[in-house]
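Coming up is one lone chain in structure tokens, specifically the form predicted alone.
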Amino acid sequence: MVDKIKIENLSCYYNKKCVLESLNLNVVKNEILGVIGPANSGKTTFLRTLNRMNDFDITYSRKGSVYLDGDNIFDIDAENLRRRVGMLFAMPIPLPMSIYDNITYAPKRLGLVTKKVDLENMVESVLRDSSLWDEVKDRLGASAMKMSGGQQQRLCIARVLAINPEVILFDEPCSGLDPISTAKVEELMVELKEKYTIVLVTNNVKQASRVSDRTAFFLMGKLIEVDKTDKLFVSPKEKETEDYITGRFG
């Protein structure tokens, strides 16, 4: 197993208040790492640090190092980092334009794809990879705002794939979706790990148990335990982990 991301002694603060303390954790290439824990446990702060989204918050500060393929992400140009580490948010936010333009907007702006035929091939490829092609291939010029919530979320996944990232961060990607749409996104994540490394933050413990290869449990800003998912859910080492996954608290 090869580490794609390595976190060393990472501590994060908002207004100098510590919300994530001395985190040491690795993310293996082509795995889905699930991150679970109650509210205010540091999960989203951790996720947003991995592609430096927290840089936009003037109250945020941090100590420690995060390495992507051996390179410290805090020494990498932030825009280049976000091309390598894409992020999907809890609520789908399609751009107010066509399905086709939603996907081609970022690649064209970044100069990744310029020829029309290459754009068309890329659109088909990422829509197939996001399990959406068959549903929208005949209406690529239609507004993305008219799609269902589940389709919009898969469109947002396609939009992330269009910039050809190495890592995809999922922040509660199914929180607003119905069970059928949730199942489609979960199936998609399992398929995508063949090409990408995935970090999934979820409040849905059952979702983590279904799709994650390993699961990390955070509590009050600390990593309590990380292990293979089937092992952690069956025989956790720490009582706090057992209490959380069995619903005794959180």
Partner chain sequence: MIKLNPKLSQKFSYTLLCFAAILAIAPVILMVFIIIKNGASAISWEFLSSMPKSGMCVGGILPAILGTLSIVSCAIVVTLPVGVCAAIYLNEYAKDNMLTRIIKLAIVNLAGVPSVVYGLFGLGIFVMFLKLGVSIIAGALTLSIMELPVIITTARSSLGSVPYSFREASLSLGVSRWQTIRHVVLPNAIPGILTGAILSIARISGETAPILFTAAAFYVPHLPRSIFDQVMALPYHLYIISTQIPNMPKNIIYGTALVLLMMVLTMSCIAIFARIYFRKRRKW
The other form holds:
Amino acid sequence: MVDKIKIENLSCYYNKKCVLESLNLNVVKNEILGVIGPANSGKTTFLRTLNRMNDFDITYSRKGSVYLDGDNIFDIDAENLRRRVGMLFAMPIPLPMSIYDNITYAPKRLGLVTKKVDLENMVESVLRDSSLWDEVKDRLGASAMKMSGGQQQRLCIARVLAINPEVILFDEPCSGLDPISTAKVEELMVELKEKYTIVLVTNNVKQASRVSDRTAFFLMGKLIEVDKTDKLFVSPKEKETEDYITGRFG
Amino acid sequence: MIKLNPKLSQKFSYTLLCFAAILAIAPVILMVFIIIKNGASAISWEFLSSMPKSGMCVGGILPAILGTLSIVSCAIVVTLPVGVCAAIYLNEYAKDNMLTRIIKLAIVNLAGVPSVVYGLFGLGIFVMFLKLGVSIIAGALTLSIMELPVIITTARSSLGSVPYSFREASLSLGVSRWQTIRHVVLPNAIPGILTGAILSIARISGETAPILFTAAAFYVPHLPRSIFDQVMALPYHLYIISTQIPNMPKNIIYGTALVLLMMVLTMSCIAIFARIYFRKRRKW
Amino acid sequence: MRKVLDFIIEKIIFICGTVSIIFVILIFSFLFKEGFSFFKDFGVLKFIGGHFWYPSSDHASFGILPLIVGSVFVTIGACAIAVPIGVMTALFISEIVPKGIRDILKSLVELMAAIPSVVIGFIGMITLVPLVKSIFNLPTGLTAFSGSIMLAFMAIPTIVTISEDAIRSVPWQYKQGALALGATKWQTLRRIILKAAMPGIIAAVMLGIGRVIGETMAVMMITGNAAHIPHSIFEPVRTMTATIAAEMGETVRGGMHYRSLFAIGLVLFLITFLINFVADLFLGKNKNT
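Now that we've seen the form predicted alone, could you pull up the form predicted in complex with the partner chain?
What follows is the entire complex, opening with the chain shown before.
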């Protein structure tokens, strides 16, 4: 059990209003950590702090530290951090270019892969990893905007895999998808944890119970409870957790 | 006062509004029609491709056409990159602070400065202070400053119409801000920027006052040879032959007006159609 | 390497971003430099309040009051025509016609804006001026009145475009609410939408005024260019812009006359600066509602 990410006393604010209060949490290597909680509980803020995407929001400020493999992420280069900590958004956001270009976009810009042969091999391998290869291998030049929602989200996963990250953050990745596509993405997440560490924010309690190894419950900007998923769902320690997972509120 | 039946009053008001719209648009269509009708007979290959002769009463307007084209193309070459960079700064980098507010105010005011004042400024700074003389380059620089606010505004709105999520997707992959702009935002904003540029070219082709003391000459016996030459320009030529030369053959004046009008309207039409086309096949 | 390149490019972008400020300052200082040295020689009050504009006589007099009055006459006349027509056209385009026709009309208005002012001036000289002369039985048709009519056509596109934006940015809920209460479309339009869009429409009118005051070529060709204080709009007038355009060619560079034209430019610059500043305030207000 090695801690991949260690969060110490993290507090986040928008316009001085506290949305996440002195959070202490760790993410174990090669696990899926599920984060559940009702709207406005600070889940997304938490996730976007982990790869510093919140830096672009001028109303945002924070206190505390987050360690990735022992390095404080606020001290290292943000662009390099984002390469190591990939992110999936709630709605699939393919870039307006071909499927092939979507995947090669970041590796080219970052100078990770340059030779054409290597690029082609890389595209095939990440598309296989995101179980999209069979569906799109004949139309890699087609616009990514024309794919179905589920395919787009898996393309986005492939795009993240292409930068070879260590951690992948999923921000409610299935909220715009139908049940079949959701099942495929969930299956994929379970496969991916072999190689990557995953943090999954979801407002679908059942999804967390299906895929995550451990689950954390956030409420009003506070971490109420974190435990092994089967434990948390069967015998939660806190009253609020029980109320939430049994559907009494949220 | 009698209270009108609301239905009737609506009908009456709608008719009134329709009438106003006709009053606004019809006279301009009529103007264009008059120029086409009277000018068409003057248009010939010779008129477009030869030098003016005998005090401009015969011959063509080639030097004026070429003069305008050279001033305008120099102007756009200068103003487009600067304007697009300024738009990128405002749309992508600028924070909501005092400096940004001053920049926006400056743009609004540049847009409102009268064209003849730009002419004065161009005379003061380019012709006199920088000693460029009355020349293509002095006129082009004057026009480029005048067009800057228009280019910035249109470029900014096309950058702004690229969804923010594309930037997020790119940034979340560790790609830097500038690379994101260069490879994701700009390619998707280019159609809008170019449309704006064409509209600007159309507009400055017809401008007279800014080049009056900076570039235009009454008559030049040869075609423009370098950017430091004084040139004839189409709008200035039209002004001269319609007001300063008595007994000018009417069809030459109409012909010149027609050429200028068609140049401007064709470019504007291209820009408008291009905008409609790109909007329709926009990918998001 | 990549980082250094990014850094340099971002600095260039920043410089371009501030270039507008630099130009505004440059324009002001060049006008001010010449204008100020003129004021020192002639006096501001004599300049603004003087009744006589005889720049090239032996006892030169540089009073721009007739030019100011000329500009004001033409501007008021043009606005009296352009504002009602422009605002009504904007209402017509944005609220009454179906979408297909709306797009065509908007494109037409945009094309109107592109017509060069020399062309407008030329057409005015040939068609309107003789007409005005014969209808009103005047010694000349080159009057403030003719200028106003032609300039109205140049202000209309500005007024239509910006008012139309303002009208269309009124939240649709306002309209739905009023219609749901049983108001007719016209009542909704007049009582609700027009009121909500008012700041934007005022801004449109101000920018239209700015356009008319700054207009040069058409004015110079149609208004007759007589530098005296007019008694009615059916007399020839000379505007500030036309004075600069017409006389700069004959001046001695650096001379009194030359500098006086820069002083007029300074006055024009300050007027339009003020107009645009106020218009911008109104536009900002429109966006907040």
